[in-house]
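We begin with a single chain expressed as structure tokens, specifically the form predicted alone.
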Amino acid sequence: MKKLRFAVIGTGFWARYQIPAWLELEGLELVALYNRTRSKAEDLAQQYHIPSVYDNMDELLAKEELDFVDIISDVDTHWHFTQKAAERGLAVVCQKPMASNLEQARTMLEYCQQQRVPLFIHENFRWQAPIRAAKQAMDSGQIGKVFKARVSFCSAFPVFDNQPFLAELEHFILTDIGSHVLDICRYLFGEARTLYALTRRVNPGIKGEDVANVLMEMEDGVHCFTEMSYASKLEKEAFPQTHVLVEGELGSIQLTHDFQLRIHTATGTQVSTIRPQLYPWLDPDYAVVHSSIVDCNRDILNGLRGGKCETTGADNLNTVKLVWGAYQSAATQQVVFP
């Protein structure tokens, strides 16, 4: 099978993990890196033996023979780089959030469709091993018909130390963690019919909101409450774990601290621990997230080869609608219909 040749666009924090995650897979050849600060790209290229480095995107696209690009740059550049790659007929993989706003996300998807190139969004949280196990338990029918759920990401982890640019975002937690958590809700429970959101800023040193609570009624009637916070100083720090409680007519499923999955029914409680696969390159503080990048990349690779992929641009646009619907609801104090 022919190896797919690709370039990585952007060599910041997440590229340091997304690159080795791609290299865990067969059938790929990473041939070039782009970064506006060339020295950052050169350091990664040396570490992973990548032959070419560029600080000019047009030069990279003109010189390299590629099948796709993986855009891991700041969100404000996603549309620009997507357009440049798509107009040359290259498939596009793009880091979440897809774009700076809903209209730009729609434009990205429509342009790729016009150019007849696939667009994939690197949305890895739904690929975390504990989340997949919770979904499998739901689908088994053990707890019967689901009627209520809570999905929680609450932490005081100093995320701004590794990613200081987050403190400068006018829209923070809903675009950052909200993109992940709301996508998990869609993965577990389907699409939302209605949405109501509240937001606030607790940390005076940042521009955007660091707390958001979103209540959704899903299309099948499930009431899903989603809470997210980077201001929660709790007894037990959970970062970067997402906690889930699913209530059904016959029992409940709880995904809690330290990857513990608890399935309770009339016959008792089954308890198991769903740990992520550990790779030598991942950061232990982010283990469950970094491990899921490999599985997300594997799914995207299947899509690049013409198979099914969960996180296409068309699918992820529905997550983007929830994010910006939440901002609309918080601003107007009204229920919205995403």
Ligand code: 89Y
Contents of the next structure:
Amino acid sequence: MKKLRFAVIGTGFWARYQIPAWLELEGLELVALYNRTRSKAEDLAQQYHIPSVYDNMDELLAKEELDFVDIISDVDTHWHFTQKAAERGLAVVCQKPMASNLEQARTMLEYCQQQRVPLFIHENFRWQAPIRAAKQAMDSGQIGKVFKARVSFCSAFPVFDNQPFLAELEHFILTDIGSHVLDICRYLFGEARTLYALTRRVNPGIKGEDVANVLMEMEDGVHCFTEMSYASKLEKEAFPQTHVLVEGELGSIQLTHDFQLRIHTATGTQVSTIRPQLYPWLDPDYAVVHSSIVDCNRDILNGLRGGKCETTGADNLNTVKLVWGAYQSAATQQVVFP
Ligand code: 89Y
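Let's compare: the form predicted alone is above, so bring in the form predicted together with this ligand.
What follows is the entire complex, opening with the chain shown before.
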């Protein structure tokens, strides 16, 4: 099978993991890196033996023969780079959050559709091994019909140390973690019919909100409460795990600290530990997230080859609608219909 040739656009924090995660997969050739600051791209190119480096995207697109680009740059550049790649007929893989706002995400998707190029969003949290296991347990029917759930990402991890630009975002936790956690909710429980949200800023040193609570009624009637916070000084730090409690008519499923999955029914409680695969290149502080990059990329590669992919642009637009629906709800104190 022909190897797919691609370039990575943006070599900041996430590229350091996204690149080795791509290299875990067969049938790909990473031929070029782009970064505004060339020296940063050069360091990564040397580390992973990538032949070409550019600080000009037009030059890269003119010189390289590519099948797709993987855009890992800041969110406010996603639309710009997507447009450039799509107008040359290249498939686009883009990091979450898809775009700076809902309108721009729609435009991005419509433009790719118009150019007849596939758009995939690198949304990896739903690919975390413990989340997949929780979904499998739900689908097995052991806990019966699900009626309510709580999905929590509450932490005091010093997230701004590695990603200082997050402190500058006017819209912080819902775009950064909400994109992931609300996508997990869609993965587990389907689409939302209604949504109500509250947000606030606790940390005075950042621009955006660092706490958000979102209550959704899903289309099949499940009540889903989603809580997110980077101001939670809890006894046991959970970063970067998402905790889940799903309640069904016959029992409950709990995903809790240290990847513990607890399935409780009338016959007792089954406990297992669903650890992520520990690749040598991952940062142990982010293990479960970094590990899921490989599974997410594998699914996207399947999509690039014409097969199924979960995190297409069209699918992810529904997650983007939840994020911006939550901001709208918080601003108006109204229930919204995303
Ligand atoms: O940027 C975020 C992400 O995608 O996963 C965790 C994170 O690094 C900080 O919230």
